Amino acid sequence: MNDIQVAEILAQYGLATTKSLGQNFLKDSAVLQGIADAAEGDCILEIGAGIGSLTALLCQKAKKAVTIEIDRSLEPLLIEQVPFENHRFLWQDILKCDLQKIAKEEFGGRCTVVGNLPYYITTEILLLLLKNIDCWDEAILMVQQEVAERLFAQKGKEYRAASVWVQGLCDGAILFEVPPHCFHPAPRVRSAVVRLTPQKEHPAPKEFIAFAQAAFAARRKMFASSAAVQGLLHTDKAGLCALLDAANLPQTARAESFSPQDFIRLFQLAQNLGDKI
C-alpha cells in the first residue's frame, strides 16, 4: 500500500498541522487499515478526524459513523473526504463531550470508540472513557507506545494509577507499535495501537477511579499512612489497617505494591464496610 499524501492533501486547502493540537496524522495505509480492521461493531465513534482517512474507512465497514474533531479549519477538506451518508462530524472538544447523551442519541445506546489520540491529552481522553464505561463496547486507540505499556503494566516502575484504572476496568491488550515515520509530521517517539473492552462486571468506574488515584498521590508510602485515601474513605490510619487485615494485606503494604485486583478487593470492601467514596 501507498502513503496518503498528507502534506501535500493540506497544502490543496492551504493548511498545515497545529502543533498546540497534537496534530500527527498517520499517513501509512496499512496501519490505518490495521486500525480499521481491529474496530468491530456497527456504531463507530471516532475521536479526531486528522485528514479522513481512517474516517474512509470506517465508514465503509459501519452502518453508522461520527467523528468529534476540535479543529474547525479542516471542515472544507474533510467535507470533500467523508462524503459518506452513514457519517456526520461533531465539531466539538472531545474533554467537553457529554459521551452518554452522544452515545445514546447518535446510535440508540452503544458504540465502538476509535481514535489516534493526541500524546498531550491521553489521560485526560481515557479517563473520559473509563468514567462513561457504560456507552461503549470496545477503544481501538493509538497512544504513545509507552504509555501503552504502562496502561498494561503488572508492578514495578511502570505501574501507575492509569494501570489500575485500566485493568481494573477492562481487558485489553496492545495490538501493534506504530514507528514514527508512520506520521506527518512524525513524531519523536514510538505509538502503539490498543484494544480496550469493558470487563462484564466491573467497579463503579468514577469512585474507583478516585480511589487509585488517592492511592497513588504517594505510591511509595504505606497505604495505611496516606492522607488522600484517608480523606477519601473518611477514617484514620486504624481504620485502614483494618481494610488491610480484611483483604489479606499487609499493613505496611504500599499502593504501588497492590495488583490491580488487590485494589478491586479494597475497594469493594470499604464499600461494603460502609466507607463512603
Contents of the next structure:
Amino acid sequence: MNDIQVAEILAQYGLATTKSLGQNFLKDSAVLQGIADAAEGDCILEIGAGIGSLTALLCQKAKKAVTIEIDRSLEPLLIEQVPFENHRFLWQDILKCDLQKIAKEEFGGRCTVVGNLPYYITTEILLLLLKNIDCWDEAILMVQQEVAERLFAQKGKEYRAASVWVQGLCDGAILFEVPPHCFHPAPRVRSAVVRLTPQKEHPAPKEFIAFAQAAFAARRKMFASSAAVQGLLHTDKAGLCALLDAANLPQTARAESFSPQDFIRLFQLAQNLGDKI
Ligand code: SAM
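Could you give the coordinates for the form predicted together with S-adenosylmethionine, as opposed to the form predicted alone above?
Everything in the complex follows now, all chains and molecules, and the chain you saw is the first one.
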C-alpha cells in the first residue's frame, strides 16, 4: 500500500497543518486501514477529519458516518476528498458538542466513536466520552503511547485517575503501536491505537469520575484523610475509615494502592451507605 501524500494534497489547496490543533495527519495506509478494520458497527462518529484519509475508509464500511472537525479551513479540501452520500461533517469543537443530541439525531441513539485524537485535548475528549458512555458501543482511538499505557495501568507510577475511570467504566486494550514516521508532520511522541468498550454493568459515570478525581487529588496521602473525598461524600475521617472497613481495605491505605475494582467497591459502598456523591 502506498503512503498518502499528505503534504502534496495540502499544498494543492494552499493549506498547511496547524500545530496548535494537534494536526499530525496519518499518511501510512496500513495504519489507516488497521484503524478502519478495528471499528465495528454501522454508525460511526469520527473525531477530527484531517485531510479525510480515515474518514473515506470509514464511509466505505459504515452505513452512516459523521465527522466532527473544528478547522473549517479544511472544508474545500474535505468536500472533494470525502464525496460520500452517507457522510456529513459537523464543523464544531468536539468539547462543546452535545454528544447525547448528536448520537440521537444522527444515529438514533448509539454509535462507534473513531478518532486519531488531537493530543492536546486527549484527557478532555476521554472525559467527554466516558461521561456520555451510553451514547457509544465502542471507541477506537489513537492516543500517545504513554497515555495508552496509563489508561490500562493497574498500579505503580503510571497509575492515574484516568486509569481508574477507564478501567472502572470500560473494558479495553492497546491494539497496536504507531511510530512517528506514520504521520505528517511526525510527532515527537510514539502513538498507540486503543479499543474501549463500555462495561455492561458500570457505576454512574459522572459520579464515579468525580470520586476517582477526588481520591487522586492526594494520591500519596491516606485515603481516609483526603479532604477532597470527605467533601465529596459529606463525611469525615471516621466516615471514610468506616467505608474502608466495609470494603475490607486498611484504614491507612492510600488512593494509589487501590485497584480500579477497589474503587468501584468503595464507590458502591459509599452510595449504599447513603452518602451523597
Ligand atoms: N483523522 C485525521 C488523520 O488521521 O489524519 C486527522 C487527525 S489529527 C491528529 C486531529 C484532527 O482533529 C485535526 O483535523 C484537527 O483539526 C482536529 N481537531 C483539533 N481540535 C479539535 C476540536 N476541539 N474539535 C474537533 N476537531 C478538532
